[in-house]
Partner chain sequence: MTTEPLLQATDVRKSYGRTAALDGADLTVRAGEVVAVMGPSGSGKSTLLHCLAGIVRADSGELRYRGQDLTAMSDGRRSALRRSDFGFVFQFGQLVPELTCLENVAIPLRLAGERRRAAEAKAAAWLERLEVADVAGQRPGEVSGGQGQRVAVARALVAGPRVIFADEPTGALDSLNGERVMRLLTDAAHDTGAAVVLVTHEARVAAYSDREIVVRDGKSRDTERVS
Amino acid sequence: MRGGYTWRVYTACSVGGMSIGHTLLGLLESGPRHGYDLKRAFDERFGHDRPLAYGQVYSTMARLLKNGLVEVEGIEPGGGPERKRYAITDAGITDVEAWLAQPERPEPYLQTTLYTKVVLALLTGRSAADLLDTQRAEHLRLMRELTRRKSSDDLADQLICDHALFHLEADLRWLELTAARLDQLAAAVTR
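In the form predicted alone, let's see this chain only.
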């Protein structure tokens, strides 16, 4: 339903490009769950660096309910507010299937903050080389941290770290290329 209403709802509520609504729907396919259980399952599998806020879980579930993609299977009294147990509907399953079948749009990063900083440094007479060196050091620091993190037994976390490391390696190649061409870039931007 990429062109449909539900697709637009979920692209608006994403974390790091990930559709929270579709992810929660996918988690519900294994069986009904309370909001607390959904948050915990999300955080364990996808929220290593960015756990979901409870408010985000419940606001997303309210949208899914409104759009007919989940239903309340039961309500249990608790020490605080009533606990709703959500179940995915057939429409929700269809929506997850459609989302999973759609390829993600590659992000070419044509306008990055880093490029903007390099050009502004050159335009204002500051050292773009120092800026690139500082950024290279930060990339290398983060790469070392991710490499250490990969030593865990958690395969999912290892794959997430690999994804990040490959992007950081590409950034490092760009930093080296830009450093080698600083004179040319300076001439081009100051014309």
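Compare with the form predicted alone: the form predicted together with its partner chain:
We keep it simple here and write out only the one chain, dropping partners and molecules.
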């Protein structure tokens, strides 16, 4: 059995399970952007009811800069961090790649991260189907573990396992539906 999550690269903080750093990096892959532009792109695609605070963008970009994952390509006159134009570095691309390739930890409400990964994969021309396959395998691994655990006679423990299993099953049904609609999704996302 594979160990799973010992290897994780944390380059940025997570909000609601979503790594803002990786998402901003991913958004930079299509070309350099200014801070304010990044925030807008993020909010539009992934912000939903929770737009990024400017402070969050700049602290995240400062960390990415420090870690060599982005570089400053130019500064517009007027100053201020929102005027900086960021470009992703090779190390940054590798980091996004690793993040997209690393399956998310299966948990009841991971759709947001997974949705982000699917959209980013589609936006960056990577295989969203592979990503979904990897995730399905990861979910099934956990479901097997919980199913094995259910063979004990502890009914209360079976109950909590079933709770988890039904949530995981719901995730998987979403994965399957998404996998079946990837072509349409790709068209909609890159429009």
